[in-house]
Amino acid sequence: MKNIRFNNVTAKYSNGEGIEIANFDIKQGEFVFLSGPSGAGKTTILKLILMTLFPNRGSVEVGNFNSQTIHTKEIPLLRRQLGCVFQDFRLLDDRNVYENIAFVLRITGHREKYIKRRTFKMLAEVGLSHKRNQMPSQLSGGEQQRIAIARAMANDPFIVLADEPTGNLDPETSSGILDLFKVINERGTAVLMATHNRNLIDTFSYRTLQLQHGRIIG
C-alpha cells in the first residue's frame, strides 16, 4: 500500500515559518483536509511530500520513498505517483485543452496511441471532450480547474495534493469542483486538499488536519 507519513517533521524558512513536530499518517484512498489561516503551514505540507522541500529534522514517507534516503535522480519518479491541482490552474497557456493534458504523458514516455486514448478519456471524466481544441483563455475558471484536474489524473496517480483549488472560484462552482475531488476519491485515488474555506470542509465528513502556526492541533 502507497502511504504518506510524517515522522516528527520540522522545516523551518529562514523568516521562521513552516511547520513544527507535525507526526500524521494520510492512507492509501484516503480524503483528508488541511485546514488553517494563510501562513500556517499547509502549502509547506504539500511541498514537503512533493519533496521541493526537504525536513530540518525528522521524516517525510511517500509511498516507498523516503526524504532521508532518496537520490536526486529519484525525485521524478516520485512525483510522477503524485497529481498536483493549483489556486491558479497552471496550464500551458500556448497550447490547447488536447495538448495541456497531453504534454504530461509525453514527458513520462508514453506512446502517442495511448496519450490519445487516456487524454480523451481524462476529458470525459471531467466533461470537457467538447472543449478540447479551445484554447485555456478561452474557458471559464471553473473550466480551467476541471482540465487542471483531468492533467493531475492523467498518469493515473496514487494521491492527488490540491493547494487551495476553489480559492479562485465562485461558491457554485467550487460546489461542483469538491464533486469531482468526491468522484476520484470514490474511485481509490487519496486527496490531500489545503483550503481555509470551513464551509467547504463542514460540508464533506472527511477527516481534517487543523494546522495553526505551524503546528497540527486537530
The other form holds:
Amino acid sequence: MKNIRFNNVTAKYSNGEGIEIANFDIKQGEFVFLSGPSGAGKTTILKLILMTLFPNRGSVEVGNFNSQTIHTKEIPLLRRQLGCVFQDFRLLDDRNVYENIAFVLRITGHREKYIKRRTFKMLAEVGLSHKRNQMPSQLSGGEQQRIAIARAMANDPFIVLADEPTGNLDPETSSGILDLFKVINERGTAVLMATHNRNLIDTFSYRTLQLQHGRIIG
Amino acid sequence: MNILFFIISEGLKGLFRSKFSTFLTIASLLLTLTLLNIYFLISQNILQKVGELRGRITIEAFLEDGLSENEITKLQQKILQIAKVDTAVFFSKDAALKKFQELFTDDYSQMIEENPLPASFQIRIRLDGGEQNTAQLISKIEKLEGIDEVIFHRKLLTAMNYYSSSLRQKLIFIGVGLLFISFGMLWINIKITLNAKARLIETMELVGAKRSLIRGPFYVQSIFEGMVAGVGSLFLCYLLVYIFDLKSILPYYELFFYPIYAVLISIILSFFTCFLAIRRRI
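Starting from the form predicted alone, produce the coordinates for the form predicted together with the partner chain.
And the full complex, kicking off with our chain again.
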C-alpha cells in the first residue's frame, strides 16, 4: 500500500505564507479535496508532496520516500510514481500531443513498442486519439487538460495531484474533466485535488481537507 | 540503451524544434569561427614570413689558414653537432675569391700574388631560443679549434628575435581574445534559449525527468550545432580565399586549413559553452 503522510509539517516561505503543523494521511484509492481560499496553502501541500519544497519542521512520506531522508537523485523516481495536473496544463509546447504523453514513458526507459501501445491507450481513454499529431497550441483548454491527465496517468501512478485543474475551464468542460478524475479514482488511483470551487466540492461527497491561513481546520 | 537513444534523438529533434535558437547559435558560431579561421590564416602567414626572414640570416665562421681537408671536415662535424645549428656550408678560399670578384668586377687577381681571403663556414641556426642562447651558441663556435673569427649581424638578430617573439605574443593574445568573444556570444545565446525554455524544463522535472535526461539533449544539440558551424565556417573561408583571391596575398593558405581541427575546435567550443551554461542552470 502506498500512502501519503504529513507528520507535523510546517513549511514557510520567506513572506510568512505556507502551512503550519499539518497532520493528515491520504490512503491509496482515496479521493481528497484540498479546499481553501487563495494563499491558504493548497499549492504548498502539493509542492511538499512533489518535493519541490521541503518542510522546515516535520516530515512528508510519499510512498517509500521520506522528505527527511530522500536523496536529490531520488526525487525524479518519486515524481514518476505521481501524476500531476496543473491549472495551466503545463504541456510541453515544443512537441505534439503524442510526444507529450510518450515523454513520461521515454524518460523511464520503456521500450518503444510499449510506449506506443501505452500512449495510444491513454489517448483513447481521454477521447483524443484523433488529435495525436496536433501541437498543444492547436487544442482547446479542455482538450489540453485531457492530454495533461493522460500524461499524468501514463506511468500508472498511485496518486494524481491536481492543482485547480478546472480553474481555466468553463463549467461544462470542467464537468467533463471531473468525470475523468472520477473514473481514474474508481480504478484505484488516489486523487488529491486542490480547489477553491465550493460548488465542485459540494457536488461530490469526497473527503475534504479545509485549509485556512496555512492550517488544516477540517 | 533506450535512454541513450532517447537523449540522442531528443537532441536531434531539438535542432528543429527551436529553429530560431538553432539558427542563432549556428550563425554566431559560424561568424566567430570564420573570423578565427581568417585570423589564423593571416597570423600563420605573418609567422611564416618572419620565419623565412630569420632563416636567411647566416653566421660566417672564418677559418685559420693552413687547415687540411680532414681538419675542415672534422670542424664541420663539430659545428653541426652544436644544438640549434641547421647547416654549415664550407666556402673555400677560392670560392670566397670568386664571390669577391663577382661583387667587385675589377680583376684583383692580377694585382695580388696570393689569395688573402680566408675559407669559411656559412652557418644557419634556428633562432628560437632568444638572444642569450644565440650569443652562447656563437661563443661555442668561436671556441672551436681552427676557427679564427665569427661574424654575424648581432643587431639584426636581436631585432628579429625581439619582434618575432613580441608578434607571436600579440597574435596569441588576439587569438585568445577572439575565442573569448566566441564563448561570450554562445554563452548569451544559450542563456536566452534556457530562459525561453525555463518553463518547459521545470515541467520536465515535475513529471520525473532526471537532470541528466534534460541536459543530455542540449549537449547532443550543441555538438551538432558545432559540427554544422565548423564545416560552414571552413566552406566560407574557402569561398573568401577564392572570391577575393587571397591565395596571392596569403601564400600559406593551405597550412592552416586543417579541416578536422577547425571542426573539432567548433564542436569543443559549442559543447563546452553549452556544458557550462546548462550546469549552472539545471
